[in-house]
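One chain comes next, on its own, written as structure tokens: the form predicted alone.
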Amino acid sequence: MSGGETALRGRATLTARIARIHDHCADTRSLFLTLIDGRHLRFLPGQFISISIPLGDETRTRAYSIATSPEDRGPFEICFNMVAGGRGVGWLFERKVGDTLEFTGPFGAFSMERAPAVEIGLIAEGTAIAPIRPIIRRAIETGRAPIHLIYGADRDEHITYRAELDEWAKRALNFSHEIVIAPAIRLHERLGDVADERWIAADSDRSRQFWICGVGPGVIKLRDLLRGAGYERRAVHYEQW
């Protein structure tokens, strides 16, 4: 533990001050934290906190993932969309700049420390590109084996961070990615044919590495996909939401 950092692994709870926050879209928000104590908050890339949620006859309890990297040294960021009926998310886009939240974590296994030495496959849909991103970033950094993102959606402007992922692939050279528009009853049906087709119709190699991060049983059924096609259970990483 450095001066500036705490290594937060059990549960005390933090508190946190909304620094600053962004709309990707109507109903895409993300905001910026920042530990009112002033330290950096320590976690891996894919790791999430559990914010509490006051909603009056109940308090809460929702897991966000962490969109940003360790590495930067500013606020780190939650992504997260309306769903209609959700009164938790609905009480963090009335949050305002200057509130407080309070929160528990890191926590999470769905995470990277380090690339491996073999090629990386990502999949992820809408806001669940959060905890992909940061990895992304690590493995760019710290690999140099092939990293392919298929990231899925129901509509364009549900495609978070297109522009940073767009300049990526310009800059990485061992990085890329797809995009898949979809209704979203068959989001999750599209991701599968377009990983199938890559990753195992296209050749026999099945020393690849997965994370994979969405909503709902589809992630499962990608996860079984890859397994059942003859990659190792531990080498396909999953999140389900």
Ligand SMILES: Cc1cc2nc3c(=O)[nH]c(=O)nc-3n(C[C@H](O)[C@H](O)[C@H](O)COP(=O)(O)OP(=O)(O)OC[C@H]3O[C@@H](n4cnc5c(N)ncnc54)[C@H](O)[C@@H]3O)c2cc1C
Second form
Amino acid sequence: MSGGETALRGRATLTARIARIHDHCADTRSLFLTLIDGRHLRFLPGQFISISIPLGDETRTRAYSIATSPEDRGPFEICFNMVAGGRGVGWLFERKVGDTLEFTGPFGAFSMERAPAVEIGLIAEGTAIAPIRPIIRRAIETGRAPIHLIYGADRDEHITYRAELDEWAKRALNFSHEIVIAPAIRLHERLGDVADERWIAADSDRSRQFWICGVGPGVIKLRDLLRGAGYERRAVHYEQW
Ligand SMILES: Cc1cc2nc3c(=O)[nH]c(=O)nc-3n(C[C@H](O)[C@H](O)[C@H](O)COP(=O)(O)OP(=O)(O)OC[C@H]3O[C@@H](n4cnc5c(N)ncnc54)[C@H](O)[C@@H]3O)c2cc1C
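The structure above corresponds to the form predicted alone; please provide the structure of the form predicted in complex with the ligand.
The next block holds the full complex; its first chain is the one shown before.
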């Protein structure tokens, strides 16, 4: 560990201050966090922190993926959306610049240290692009094989970091992406159809590796679609929120 960095993986409680807030749209927000001890948080692309949320009648712990890359200097970012009846995330929306919050981590095996030598497929929906974003960057920086992202949401404004994704697609010859807009109730099915067409029906190559992130049981269906088509279990990484 280099000086000035903190690698306190595990249960040690860390305190971060909110340095900046960015609203992507009315119900999607990013907080930019700095450790109050002035050190830099060490993590792998794709990992999350567990934030302690004091609600009066209960203290709940909720996971939030780190949306920035480990090599970025300055604050690290979490990105989240309103959830119907979601009191935990409601508390996060009430935080102001200068407030502090406590967390443990980083945690998570849904990560990428170096790009595999094989083609990479990524599937994300809405704010579940948060862990995928630093994974794409790491993949672009450390690999040469094609990287393709299928990114879905129920409406256009819920496609976060779009300009950046477009920019990466222009600059990195091996990165491409496509956007899928569909009603929430049909989104996972549509993502599955697009994934099927591209990675199952199109050829018999089953050497690809996948990273899938999203909300609810649809994520498991996407995982099983790929595994059921002949991709190895360990080649299909997934994170269900
Ligand atoms: C490893 C991991 C990483 C996560 N990273 C993020 C992140 O980067 N950004 C983020 O917004 N959330 C993230 N989540 C979800 C987050 O931890 C909370 O579950 C969410 O904010 C709702 O918490 P709550 O206490 O407000 O509501 P709860 O009452 O606990 O949750 C209500 C319901 O909302 C569903 N839900 C969870 N997340 C979402 C969502 N984003 N959109 C719609 N429904 C959802 C849950 O499945 C649950 O059924 C992550 C979850 C996990 C397990």
